[in-house]
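Given next, in structure tokens, is a single chain: the form predicted on its own.
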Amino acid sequence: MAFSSSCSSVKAVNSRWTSPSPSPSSRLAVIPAFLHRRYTASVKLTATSAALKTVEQTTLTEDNKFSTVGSDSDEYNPTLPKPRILVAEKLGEAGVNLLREFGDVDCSYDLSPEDLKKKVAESDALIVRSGTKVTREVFEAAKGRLKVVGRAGVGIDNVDLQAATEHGCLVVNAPTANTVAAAEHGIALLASMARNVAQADASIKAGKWERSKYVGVSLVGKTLAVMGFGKVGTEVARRAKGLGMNVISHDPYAPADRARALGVDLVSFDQAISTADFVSLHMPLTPATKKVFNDETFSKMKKGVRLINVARGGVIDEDALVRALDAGIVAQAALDVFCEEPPSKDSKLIQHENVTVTPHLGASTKEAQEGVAIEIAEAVAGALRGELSATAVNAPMVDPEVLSELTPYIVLAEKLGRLAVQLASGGKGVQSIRVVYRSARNRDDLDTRLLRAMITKGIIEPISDSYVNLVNADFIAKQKGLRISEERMVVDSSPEYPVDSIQVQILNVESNFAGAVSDSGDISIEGKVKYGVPHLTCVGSFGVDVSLEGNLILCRQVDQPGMIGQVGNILGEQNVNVNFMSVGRTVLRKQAIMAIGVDEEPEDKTLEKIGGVSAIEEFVFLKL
């Protein structure tokens, strides 16, 4: 990909497009117009429509995920009113606790459809169980203020993620802390079934005595099949190990050194379920895995087979056990899970006399229910207040120490966006976006997701009325119609550090600044971090060096003497502090750009005076 500027020196390029491409449902918006002399006929305040360009729509795909929310203006202030946390099923004391040390608590059980979306319009966060249908319909009535959904628990399929994602709502869950609880009560099942514990048990209650009817199965040199080997899966692999069982398991994603560590062979899908005498489901429910287990999947299965579920409900077809079951091929099943909680109680598959079927209590234990509650609490919380969890769902991971040393590109990363944006007129509007990270670091060591979701934001957030965040920063550009492509050249810096410099470039649109406009005749910026601190230190083909605190003034002006004093005199006057200041010159006594930094947003008779300068030739006034 062709690339020329005067500002910087590269060994090696590497490019290839990552955001979404545009959609359809691109609409105008405004940019600011700000002021300058050469372009502006005004020094009034001004709006340039057109700011996007309706194109083709695509899908936005898996890669196009961010891993937390917020930016460096959404941090948690403590000074602001506490943010109100909705519990809408019922969570351990010791995470309602922590959870209103940090926020507004409102515990409301058992809410109708409703309610919830009522509820959900007050509230910054929404803690569920597996109970409550957080739908589309939920998020939209939220009107963006739900910022974070936390699933107490491991499964999600409750929560709508693609709506989630789309109004920029972060959902977490808990995966960890009832790992053993769900493996344990597998093995309960597992064992009860094989003995028949709960149908001896209401034998007996009925005032019955019918040993050789209870005959069981002995669990030593069985085969178990664990369908799914991620957390829990392996935990009652090690398990069933201890029991003495052969543990065989499917799972097109699990590392083959783990499995092989536990002593259990990865074996296809078919052989998985066609040499087992017990299947164990741990899959989670998906497009892909809905009702996988079906008429088709029962007569590949060894006749006499045991069916242990305490996944999700909806990977099996009920229907089709129920015939498996009369059949002959399942002997028996052990059911923690259902299609429909609670099943009707004229259920078949429930009333079936081989069997057993237990509430839901996967992760029903005293220490697992407090474990639940104290992560999902931590989790939300760290979210709100804008760190990254690493129980993110809607969003893919990143190392902390990653995010750690990203956290200062991350500030350069956004207000480049921003700048670059306002030095965009109107007409054809802005499309596309090309991003240029110089570092030191070879290509596997730099990720730049979080970089890019922060220049989408700080592109989009000054021209519309949407909230960016990380979590729909590429959503929103393929909604918008903005398609960002991203390189990677290398340069002789230090690589202690993960970015020597970042340059945003804006192509194929006019300017309102023409000193913004590069050799290749894009809106072009560059910056870097200096002592923490981001710095603008290029724009165009001009070196500058200013502070990105406050406001930004760019003045394209005759290189002579006395520039700096003629308008730091007149910021002066008019009260306006100066924080940073830098001139960048091409030529000697040629052209120049001073980039002057102020903290305050100076009146329009200041601007104008600044532009009655005969040696400034136009100047622009841009809002960090």
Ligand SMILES: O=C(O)[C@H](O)COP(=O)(O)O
Second form
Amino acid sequence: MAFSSSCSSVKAVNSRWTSPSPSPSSRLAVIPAFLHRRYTASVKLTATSAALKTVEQTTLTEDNKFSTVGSDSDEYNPTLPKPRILVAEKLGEAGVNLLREFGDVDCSYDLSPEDLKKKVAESDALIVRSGTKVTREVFEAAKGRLKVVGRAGVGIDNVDLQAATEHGCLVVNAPTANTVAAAEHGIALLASMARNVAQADASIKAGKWERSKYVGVSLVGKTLAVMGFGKVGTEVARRAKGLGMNVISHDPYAPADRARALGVDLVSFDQAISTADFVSLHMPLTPATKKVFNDETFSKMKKGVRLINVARGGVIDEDALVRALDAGIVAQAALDVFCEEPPSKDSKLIQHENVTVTPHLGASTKEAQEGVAIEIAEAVAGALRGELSATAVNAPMVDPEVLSELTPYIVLAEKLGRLAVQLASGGKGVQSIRVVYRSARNRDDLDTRLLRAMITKGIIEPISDSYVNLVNADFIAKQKGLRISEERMVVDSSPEYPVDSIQVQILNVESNFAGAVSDSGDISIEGKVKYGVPHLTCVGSFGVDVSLEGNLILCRQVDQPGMIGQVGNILGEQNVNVNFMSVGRTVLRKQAIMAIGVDEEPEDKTLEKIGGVSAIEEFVFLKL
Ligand SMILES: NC(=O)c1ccc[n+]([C@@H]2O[C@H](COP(=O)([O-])OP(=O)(O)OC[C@H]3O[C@@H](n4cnc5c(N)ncnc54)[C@H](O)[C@@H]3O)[C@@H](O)[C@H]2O)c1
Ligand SMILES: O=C(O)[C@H](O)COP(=O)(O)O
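Please could you give me the other form, the form predicted in complex with the named molecule, since above is the form predicted on its own?
Now the complete complex, all chains and molecules, led by this one.
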């Protein structure tokens, strides 16, 4: 029998109750699951329902959020209800078909705000374009059922992200499929505005032939300022260069070398707007960009400038634009987007003879709409399966490789949080958490956001009725006054693994198990991943080694022979299966901690019998 005396060198006790070492093929791969149990992820995870709130529901059973990679649980489970997906705006057919393979799809367009609220209360996912306002009221009306909002396009300014996050609802978008369409529309507006195509067309249709009235301006040699050098802005710049234009750009966040590679100079805002003959807007609508084109900025523009907007109406003060048009500062404007959509019929801006308008058509090509539909359908279905989305807007985006590497540590993190909080006497006093990640990798090579979120989930869910997931973990922690500080320590272990150990400490709180209190007076537990399986390796100052499967009994006892046999017999008599057992001690023949992993939950009388063993000074039963 191997005993150990510190947390850093622990050996498992091989008794007849000790399960064989788990093989790498039984690696658990888990993710904070969003919701649905009908499917488990083909890649990584299964989901829990919003009802995942009690310790009982989070034990390792087939029916909950943990799945075994590559196991049969990757199969469709017909006994569980399909997720309901509400598609509230027209979506390309290919995307709808993809969604139908996965869930019950309700395509209901042009819903009133009231009808939308009614429908979301019965939906797991909602898909919109720019025409639906997904407000705080919508999330409130969903009463926790809505787990994913998919924005079939780029701009998410019509979704209340803060409210989504507070409600634990993931927002995903489809940011790439309509880039070219938007850029092409920008170029179409630029060229048609310069040559008065729309006005001349209307004039002929009105029976006129006005050749001298519609003399245009040439593009070649003119300076175009691209405001926002992101996906669309870059494509517009590329095309404008092909038209022989001199292109400059303003974007405080774009890398200069990417611009330079296209022959585009990144300049200041004032320099861009004061030197350009054409200004094309491609920045998102944010508090910083709202009405950034206003009386003051128009006054700095070159007289006779031409303006194109295929980004968002709200970046322009529309009344100021009318004034600038009337004053001749802005010679012409071509607008695809408006502060209010649709704009009012008698809007001075829309009716202005020097303004060309289209009804938010930037993304509206057949190709782009099919692409966007597929992109968003895949993102929503993935999120419903509990996968982390590469296009998540309000949750950490994690590279799939990093995710697969971190997956067993994510399981460990949640279990450590769950165990630690059960060791505190009186959950309400839990305020201050310290997490120490020991790793052989450089500090910058370990992204701990997922781990922190799962520790938070593990701590909060057993002591509250909150549903915690990756999206809302930080928010709920803050709301509950939980302070989580993180430390990373570089240790001399193998850099092949992202984390060597995770230690979770609950500071300034009493424990119901004195053995879990470390020398510093805090509840402290530590765990590692071994062969892909989370293990508890330290409780207070005692080293143990028990795989975190099933439930756990911790006993603090006088270190003497025969303890394992006595407790094992009590459990065996009550038909409670021991899956792992380990003993750690600090000083020979003084005190030891016995950690016993059990598959079943022992009855109270069984636990009482364990407590009755004379050498046992205290014990605690913990649900994983
Ligand atoms: N009209 C349409 O149908 C249509 C279609 C697609 C995209 N859009 C809109 O176009 C805009 C750009 O889309 P994208 O896909 O290129 O997004 P993107 O995120 O790739 O690019 C936006 C760029 O704007 C930059 N930016 C942010 N704040 C800025 C500021 N204050 N000044 C200058 N630049 C700033 C960012 O750094 C980023 O490079 C978005 O508003 C999107 O909603 C409209
Ligand atoms: O942000 C976008 O993707 C565009 O504005 C397209 O919006 P739409 O999906 O409403 O056409």
